[in-house]
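Given as structure tokens, the chain that follows is alone and in the form predicted alone.
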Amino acid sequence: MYDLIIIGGGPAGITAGIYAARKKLNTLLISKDFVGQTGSAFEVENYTGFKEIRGLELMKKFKEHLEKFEISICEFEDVEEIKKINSIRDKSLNSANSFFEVKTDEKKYLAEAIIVASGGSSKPMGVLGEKKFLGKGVSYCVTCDETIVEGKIVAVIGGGNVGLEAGLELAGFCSRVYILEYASKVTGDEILQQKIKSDKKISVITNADVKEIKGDNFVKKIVYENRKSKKISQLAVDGIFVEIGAAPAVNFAKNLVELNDNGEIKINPRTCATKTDGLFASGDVTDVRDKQIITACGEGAKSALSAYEYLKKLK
């Protein structure tokens, strides 16, 4: 029986783990990896203390900091379900309180409190050919697959910060990069937009509504419609990177939390508490407004301190 189980190995989960360990809580952190959305970022320029750092390098430093403390880490397991048990069935658990059961694809774990910091998974476009060519030119991770398209022509779908960062990274490997944005203009930070404009390898296409991905054994073309003129165009590409945001990873906890219209966990903004006593949530999986690394870290710290106060009341 753990005091606390943290689900997620991103900035929120790792920070929660550090704070929980410093409070001497018997803590288990479960994560399928320590990469996530931050690890997929080309360069991070807005995390305090680092003028610029690769996403993977920042995550490496986060994990090294976490491992300095006494905390159990369970990597490469996927959480499938969380249950709250309201009656003690095993006296050996030595607890008079309700507790949680966390089931992964490997085994089951028990804890008196939970922090869900599972972040999100990449959103698919949902267009014809996307599933067919997944792994055959369609990718949701630039860091994972950039070397496969070295010297080739690629398209990035999405003009937010993640899409612009992906375009800049790919420009260092590829001969040509097209950024397709559904809206009438890209929405990424101004500093990223300036970098895009100054890179001769990158072209931005706005009002682009992607309709289909074509190819034979590998991606060959992307078909899109101009939302204003309704003109259908085809773009010859060797790879497509989908960067249109992330969907909250909440399926395993949806019976214990309340979700907003975006599928995010609703939390008390002061404490990170959910509707279920003892269950807290932090980071991008929640309805917190700003999806930033530094915000996720702050929310992770807040959730751990709240869990600590909750556990103190149980003793």
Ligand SMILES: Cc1cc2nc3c(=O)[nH]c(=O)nc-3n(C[C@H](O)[C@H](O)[C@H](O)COP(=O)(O)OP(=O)(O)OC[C@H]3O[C@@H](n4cnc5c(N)ncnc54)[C@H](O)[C@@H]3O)c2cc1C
Second form
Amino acid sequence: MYDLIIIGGGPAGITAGIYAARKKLNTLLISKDFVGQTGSAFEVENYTGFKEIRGLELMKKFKEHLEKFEISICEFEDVEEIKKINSIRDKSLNSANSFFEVKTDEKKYLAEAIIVASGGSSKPMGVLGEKKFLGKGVSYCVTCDETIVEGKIVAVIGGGNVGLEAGLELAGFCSRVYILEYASKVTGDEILQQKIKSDKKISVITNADVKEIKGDNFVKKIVYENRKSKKISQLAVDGIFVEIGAAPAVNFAKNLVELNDNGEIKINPRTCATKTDGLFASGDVTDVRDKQIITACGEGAKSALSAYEYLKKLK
Ligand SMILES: Cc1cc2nc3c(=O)[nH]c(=O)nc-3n(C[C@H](O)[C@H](O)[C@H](O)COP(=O)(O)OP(=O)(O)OC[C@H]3O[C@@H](n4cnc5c(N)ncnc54)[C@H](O)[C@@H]3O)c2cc1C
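Having looked at the form predicted alone, could you now put up the form predicted together with the named molecule?
Next comes the full complex, and the chain you just saw is listed first.
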């Protein structure tokens, strides 16, 4: 029986792990990987202490920091379900009246408290041709696939921070980059908007409602409707990068938490507590407004300190 199981090896989970280990909690961290979404960030310029750093490099530093502490780690395991089990206090298990069972694709683990820090994964657009051309020109990860489109024409779908960053990164490789934004203006940070404006290779198309992706063996065209004029247009492109946000990875815990309309876990913003006693959540999987590396780290720390207070009261 662990004191605490943390699910997720992104910035939130790793920081929660560091805080839990420093509080001497007997902690297990389970994650499918230790790169999270940050691993796909080409260049991070807003994590304090690093003027600029590759996302993968930052995650390597986070993991090294975690490994300095005494903490059990299960890498490459996929959590499938969490159950809360009510029991009579069992001295041999050293457990409280209730505990949690975490089932992965390999094993079952028990703990008195849980932190869900499972972040999210890219949202698909759900348009015709998107599934068909996945891996054949359609991608959800610029860092992974940018070399395939070197010297070619690409479209980025989404004008938020991640979309604008993707556009700038691709402009370093591609001959032309179109950024298609559904709203009437892009929403990314002003500093990114300025960089986009001054890059001659990038064109922004607003009010664009993507309808279809066409091609033969590989992507050839993207079809979109102008939401105001209703005019349908086509762009000849060799690659399409979908950057319209992330869907929270919450399936395995959804019976124990309350979700908002975006499918994010509702938490108490002071403590990261969820509706289930002993189950905390932090980072992008929650309804926290600003989804960034630094905020995920802060929320991860907060959730571990709250779990510590909860466990102290049980003993
Ligand atoms: C392309 C891109 C660029 C970005 N650029 C920046 C930037 O420049 N600056 C910035 O501040 N933010 C940036 N972000 C946002 C930032 O990456 C996220 O806010 C941050 O990674 C959230 O951290 P997290 O720990 O909550 O979740 P994640 O990073 O998503 O980590 C979640 C972890 O949980 C694991 N997991 C999920 N489900 C399970 C399961 N069932 N079982 C086991 N493990 C599981 C995942 O494998 C992953 O390791 C960017 C995001 C993207 C996609």
